[in-house]
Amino acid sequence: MTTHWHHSPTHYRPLAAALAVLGLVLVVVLSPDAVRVEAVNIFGTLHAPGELSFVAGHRGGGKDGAPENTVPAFELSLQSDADFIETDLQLTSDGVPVLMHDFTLDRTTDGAGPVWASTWAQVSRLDAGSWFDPAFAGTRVPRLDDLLDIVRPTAKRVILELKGSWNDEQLGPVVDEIRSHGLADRVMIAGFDVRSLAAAQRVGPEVQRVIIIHDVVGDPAVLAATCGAVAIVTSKAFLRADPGAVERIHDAGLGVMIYTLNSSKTWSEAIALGVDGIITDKPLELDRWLATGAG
């Protein structure tokens, strides 16, 4: 992976140009006396307060009119101006990567028990839509491959959140699918578990990584260096309590994303703070809000 340093304390590129940049560049600053840098990576350059953040559809945008983490939800996100589709990744008992948030099948399907205790043949027969609306009866649990197939012809990008802990062997098929679709420069692997992200770095170093953490304690650059992360996803509660955290994370050359924001008040707060990305269940509604100039 190539590393470029952009010494630019005050200048930030416009959002449109930033999002057009899909380079594979990781900037990590370990010295507290280092000059502020501008990181260029899969989601562009660092944002100044007041600049419009990019948008990621949480679980595919699961409150915009389709059941979360299903192909209909992903298709709605593809129709929106959201830059990213965010989804959750788990393995079936026979090692098939599937997209589901909960560790169990109970809430969003007509199945029961842990995802990892069922084979793909069993999971593939489940109804993943009726719980949301009878109109979606028969909607199936998608595989990672299903999402990558529909994303590939578009300009959209994907954030894959690893649920639980993963090792090198388990991540192998995931990275293989990303590579086989030619999407290594448009997919980010995210997670709370830095050991899983370190495994992702070993198996697929060209696929960028993002740490999800409720509170950023200590030097964010040291945290990111544990797995070569390019950004940190954190909570609105943490940034409200410590609004200076965005600048500290940016000073380390790292991007900042915030989850999960579903109201105009929180969208306004995030943009004012200068976060780089907003993760929302309502990408279409956020589109409309931004289109009115409210942002």
Given for the second form:
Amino acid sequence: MTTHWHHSPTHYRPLAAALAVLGLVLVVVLSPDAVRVEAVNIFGTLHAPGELSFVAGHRGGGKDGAPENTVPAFELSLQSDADFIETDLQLTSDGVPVLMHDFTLDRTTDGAGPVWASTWAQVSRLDAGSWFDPAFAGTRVPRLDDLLDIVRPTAKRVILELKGSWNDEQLGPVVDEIRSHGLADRVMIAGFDVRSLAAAQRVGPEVQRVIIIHDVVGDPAVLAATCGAVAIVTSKAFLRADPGAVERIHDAGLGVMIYTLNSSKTWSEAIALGVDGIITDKPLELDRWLATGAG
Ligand code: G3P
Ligand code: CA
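Switch from the form predicted on its own to the form predicted in complex with SN-glycerol-3-phosphate (G3P) and print that structure.
The next block holds the full complex; its first chain is the one shown before.
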């Protein structure tokens, strides 16, 4: 079929003129806030001070009774009321996305050396449970695929933190897995490295992104615009020192999450500040605390 757009036939000119006027109006209306980011739909609406935050189980809820970033931890998180499971993503030397926090295997498995230097065949044989409790001997390092399979039939969402730096080519298979599980609207890609998040934006723009940053310095909207992020994950220390930051981040149209809060005192503080999400190692304990009405 031949397209005539390149020839600008006379009957398209009124439409072109109307679109040009509309474009000009949008530029004039939007230019004062050109870097504002409003896409916070994975959060729902932004929270007000005192409104109950959503909850994310950090490293799968790694202090609730199962080893961090393993299927037993994810299953405990599923039993909790937490809305999100937070976990950490790395690639094996042969490009398999696996869930592990540390860059090396030493602390949480019976292996040694960097994750990136081991093949999936090697990692898949490791014991990722005994270090935590002998009762978990034989627990394996999960692949991203394992977590997405578990999450798919539930209503839970996932915060998938990219550990280290990622390029477009490395992110391609990750986005494909998220898409093939039908979870593009229930996974947020998180990271400290905005260049990796910008790569995620190019490869899978529909999978929302959040920036993790210890201290939010400067205009949060400018920061978020570097990778089209919808929220900022920041530290307890930063928000304690600068509680007005929650309002500034919200005013930029961005969500605010805080990590990693494991005590009722800090949960109360976060809710009073109006943060949208609390990342905790203890989602089940936070449930119990909320059930007392304390929240
Ligand atoms: O979500 C933020 C938090 O997970 C970053 O800390 O080191 O536990 O991955 P880390
Ligand atoms: Ca993490």
